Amino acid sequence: MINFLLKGLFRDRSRSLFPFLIVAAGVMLTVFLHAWLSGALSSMIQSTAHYRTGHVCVMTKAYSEKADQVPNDLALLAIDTLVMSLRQRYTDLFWTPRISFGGLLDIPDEKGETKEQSPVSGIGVNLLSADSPEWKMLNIRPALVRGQLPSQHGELLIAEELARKLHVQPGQKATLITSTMYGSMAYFNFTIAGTVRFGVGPMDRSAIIADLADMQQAMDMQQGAGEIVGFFKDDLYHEERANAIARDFNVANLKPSDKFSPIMGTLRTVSGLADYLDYVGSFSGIILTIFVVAMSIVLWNAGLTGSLRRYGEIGLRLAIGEETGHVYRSMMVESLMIGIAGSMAGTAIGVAIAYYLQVHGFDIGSMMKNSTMMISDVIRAQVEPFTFVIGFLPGILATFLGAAISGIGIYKRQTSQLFKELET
């Protein structure tokens, strides 16, 4: 039966062509949004841990509630002990302190007065060290422009766009005006070593980058740092590892009654991406939904016309004895050949656009000028094994709703009526 059935679907297509190319329509933009929504929300998750929060981040009960300003007052101290713990009990995990900064770069003039200033936002990290994970997390050798790297104390990193704006070269002096972890005025000389585009917005308007130690000199925080942050060894964010490490961290470390005593949240809770990342979620369930809904409605109209088409034959299979109730099920069968084969072809096109977009990327630059999310310039769709099954629910489902609504008819045909139709 199922021979005789692919036979007809191959040798009439105007009952097969129609709901096929619809299927594979609605498959391959299925696949494809959902291909194009993981990428984007796996690049602002790699950019917010990279450049904010990690995958894991520690720090003082009192910080955390108030990390939105970064409050250095409240900063770890005595990081050495803790890194050094972390790295022992953790070990899936690479750790590394950090200082997050606010202040103005004044660039001076041949006469050592004020020529240019700018507002800046900086981290402090460890650029110094060969074996520094930061030169993975922040992507710096690849992101180098003009200049070179820093190789002793007093270098620092400048955005491009910000160094463009103040009309300054790799090799000249900056002064940071910042301010210590006491509340006083702090300056601290710079050299200019080299400038960077990370192809994240916030980061190439504003951002600098200097040495830990540095830092801790400038902002008279010996031994010290807002927060100590850990990254998977894979760079990929596994959230219930990362619930557990923090969980089993927090009942061993931290004291309500202290204000200083370390505590460990998540990428999920430190970052604010909680009802975000739970709302993209949920979206993709949603295109499925709609996909589905609307695809049956379709193919519910297209049944229907082909059911008006094929008024005849179907007369025929019922006055010459076939049940009505093979009939349905043979219309059944037809349909789920046609959702299989449309499911495949939608999926094979959906991935073949988005592994483009995973290698060559889409540039949404022009749109995110002002934007202070932490996401890349640069969208890239990711295909991953869910992207190539995700099709054949809505593809499957949306082609047997629409023929099972349509293919009620058949049980409304009057065997009295049916040799009347066939003089006609």
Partner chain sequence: MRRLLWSIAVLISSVCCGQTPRLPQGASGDEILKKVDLNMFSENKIILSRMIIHGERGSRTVEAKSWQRGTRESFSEFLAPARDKGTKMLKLQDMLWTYSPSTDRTILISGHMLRQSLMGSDLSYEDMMEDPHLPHLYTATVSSEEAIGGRLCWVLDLAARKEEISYFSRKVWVDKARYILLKENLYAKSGKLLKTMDIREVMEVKSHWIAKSILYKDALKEGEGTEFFVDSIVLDTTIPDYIFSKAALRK
Contents of the next structure:
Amino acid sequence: MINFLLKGLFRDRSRSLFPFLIVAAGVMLTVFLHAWLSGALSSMIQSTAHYRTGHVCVMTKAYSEKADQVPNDLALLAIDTLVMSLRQRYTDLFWTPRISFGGLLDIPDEKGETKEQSPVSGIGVNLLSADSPEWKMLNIRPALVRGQLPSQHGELLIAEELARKLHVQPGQKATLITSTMYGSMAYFNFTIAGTVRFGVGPMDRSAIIADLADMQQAMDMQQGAGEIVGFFKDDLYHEERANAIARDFNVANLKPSDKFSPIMGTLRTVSGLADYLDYVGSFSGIILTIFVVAMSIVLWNAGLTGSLRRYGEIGLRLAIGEETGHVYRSMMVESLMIGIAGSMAGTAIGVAIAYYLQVHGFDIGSMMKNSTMMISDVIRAQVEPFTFVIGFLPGILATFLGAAISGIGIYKRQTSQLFKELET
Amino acid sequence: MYIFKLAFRNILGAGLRTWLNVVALSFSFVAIIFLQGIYTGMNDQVEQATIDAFYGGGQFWEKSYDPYDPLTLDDAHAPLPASLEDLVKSGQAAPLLIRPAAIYPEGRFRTILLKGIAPQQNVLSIPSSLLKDGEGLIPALIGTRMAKSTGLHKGDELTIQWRDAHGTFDARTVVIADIVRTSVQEIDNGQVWIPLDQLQSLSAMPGHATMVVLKRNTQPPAMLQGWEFRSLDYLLQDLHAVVRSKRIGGSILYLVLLFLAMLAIFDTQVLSIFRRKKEMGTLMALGMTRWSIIELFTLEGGLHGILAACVAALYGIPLLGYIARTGWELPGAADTVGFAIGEKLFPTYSAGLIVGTTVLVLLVTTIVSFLPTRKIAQLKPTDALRGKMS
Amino acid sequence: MRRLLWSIAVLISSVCCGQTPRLPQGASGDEILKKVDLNMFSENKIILSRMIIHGERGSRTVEAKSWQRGTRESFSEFLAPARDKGTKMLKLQDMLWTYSPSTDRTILISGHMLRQSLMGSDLSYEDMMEDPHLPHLYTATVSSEEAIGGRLCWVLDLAARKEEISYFSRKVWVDKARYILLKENLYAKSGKLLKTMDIREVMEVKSHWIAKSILYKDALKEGEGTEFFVDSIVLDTTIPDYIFSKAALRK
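Moving from the form predicted on its own, what structure would you give for the form predicted in complex with the partner chain?
Every chain and every other molecule in the complex is listed next, the one we just looked at coming first.
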């Protein structure tokens, strides 16, 4: 019977195509919305992930307890082996070491003496290897205002506003005065390669970005780093996977008695964003529920009207002696088929669009006044396992229910009336 | 007018189908308004909380004060000019003195900002009245984030070291009078609040302040020598930039909901035109022009939108009104993250939002209703009467 | 460090004290302090010192050579560890410049940088900048007598004479026989103890007593403090003028 019905659906497009299109469109919207909301949730914590904690973050136990004070005397040492083992063991993440620091940026006059000085806060990241994930994570390229990107050791990026305050141009020299991890005064000469716009007040007024190797040298931290951050390769925060990785790492590496043993935390635990994530999660849950309910009504209605438009056909089938129950059942199976086909097609299209937006993002740069590092110009969707499922709820259930309710009318049809109806 | 009557009768006659469509459409209305309301409410609350806690109605900064340059803090204090002094006396402004200081949580040196605020002030929402006498010790307030990062609790004692106006070290033990559950980072992170008069006298800066915060809607005195006025617009510019960027992302949501409305109407319209060919033929036979029929069907679609608006108003106003009154409870301590919202989120529905959304949805439903009806223009009455589309 | 160096100088002053008549029993605090100051004063001196700094990750030893003229001029060059070798500091009046050979830059240390710890020690740059003449800054009263390491001491309470001063009050233990400080506590305006200095070892140089080992500690911070050792000291020697110039930093 299913074959027979399928043939019917294929051959009589008026019966199947329009309901199919409506279901597919509805499901596509639902799927897209889910992926979009997931992406929005991720983007809200994106700058925290990119600038502070990564999706997961390895620090020494002691450093992690005072992380907000940036205690570089408690930093990780011998990170090369650690980074290598992380890269080998957890291959679906990028691993990259970072050093956060504070200090003074001193601009010399022509005699090499202090002309301008300003307190700065900075991060040392891997800027010089072309495959460094930092370019993407820190969104550096689009945020460049003047000058160029660092291409060799000793080059530095500074916030545009800071550069203006210090009256420096790209190409000029600057000396960073900070402390080594042992507390000694540290000096390091940089050339200002370019200026960037962060988009967040405090950073625009005081932030600098240096190469990790330069900072290791400046701060006497050979093979050292404050933290090693890990980013999922799709740049989306997958909480369960992050938790599993952190658990696995800590079981293998964390020694409670050793304050310098490495410990891994997730974005959720390290950033203190746990409550915020819950809150935004429940917010998007509500949006999604409202939407799915509304879409279900639309598709239910579509199922309902889909059956009603076949009023004449049903009359005829009843008139030539088809059993009422059989007509009803065949209508149900047909609606189920349309529901499944529409949901599958809708999910496929929705996921495809969402995936495109996950990879390429939706560039709102043209709508923003200026490109900045902290506020990304690109909004992304995020396809999650649930994205593949969510469309089936309104797609199949609502269509089926709509057909089921409208089909009840079949039982109310009077045989005596049928021929009369057919005559008209 | 008869077309309107006819359209209205037709859609009411369709019974359940019409009402299902109307309910689905009304969901779009309510959802768009609710979500935009929540979004606006959230931004308003962030802004309001920041204004209440720190920005007030704008601030006068001592001329050398730069909040982003700690080097300026040493010198950023001065006695209040008479006009500001008058505002303070009349409760229209609150002076704050900010000094760089150090604390030693767990024996490690950490720099902080020591801020003095008058316990009796009512300009800012900081619960400064909690800064009561600490039984010989200076009472101090800190925010939740500061408490977390330093491991301090209410009643704990903390040694703070700073220098007075002459450069002399002072170190006092303060007692944490309370932890302020705030989400406004500007009053929390790396800061300790103590009574203004004590900080002034301990710092040998009697009557001095680093900034004076005006009460909301207080007219700032004209140019003051040695002080710069920072308006609310200036203070809020960073916050506004973030909100702007988020708004573009939020509009996608708006668009998806509009699509939902379009889908509901489109489906109904296509079906109506398909099913009601005989009716169209009859109407044409009775002398109605094609465009009148297009008008009729478009109007029917549009009426769905109007009915939906009425239905949405019927349940939406009490529902959204209720949420706006009671607020939306946030889980746990959502504000520990420094996102400046309180424990409850109150959506804000502006008249512009409601009218704008209604007009937009009506417009969209009318356009979507019209699109499938264009087929009618090619309809031959003879075919139509036999139920065929030419 | 400057403060430390002066503390050492105070100890050195005991050398002179040994040559001057002892104060009578019942001498006033100010008299004792003047005596200490008078004895500690030396026009020029060159000191070779070591500082052992205890940090979270073990200890480091910093070696330096310092030239001092009067109370307002000093020049120091770090000799070890290798990383800090060649780093120089020049103090002229209230200004402090540093020079680092790796950057070939002369940098003025100002503002909050002065409050930073000196090379990770329990001393700050500000401590270096203080006027070392205690009688200029404080009035002293004898509060009691105590023995420290078997040496009988006057315990003097020092109260600030003027407002522009880092430490509002101090308590010093003066060796009654040698007129050297054996211990010093520095207090905030509130009376809270901020820093302590303990002389743990003294040495005799050319029949004079000089501190050999001092433990300096920030009382508010956790840790073992900073140990300071004087390996050699030359008093009243000739120091060329160019040493106390910014040009010397780059030499």
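All of these numbers come straight from a predicted model, not from anything done at the bench. Positions refer to the first chain, counted from 1. Each form is matched to the other, and the largest set of C-alpha atoms that superpose within 1.5 Å is called the rigid core.
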With both forms fit on the core, has S64 moved 2 Å or more by CA between these two forms?
no
Core fit, then P202 C-alpha moves 2 Å or more between these two forms:
yes
Core-superposed comparison between these two forms, S100 Cα displacement 2 Å or beyond
no
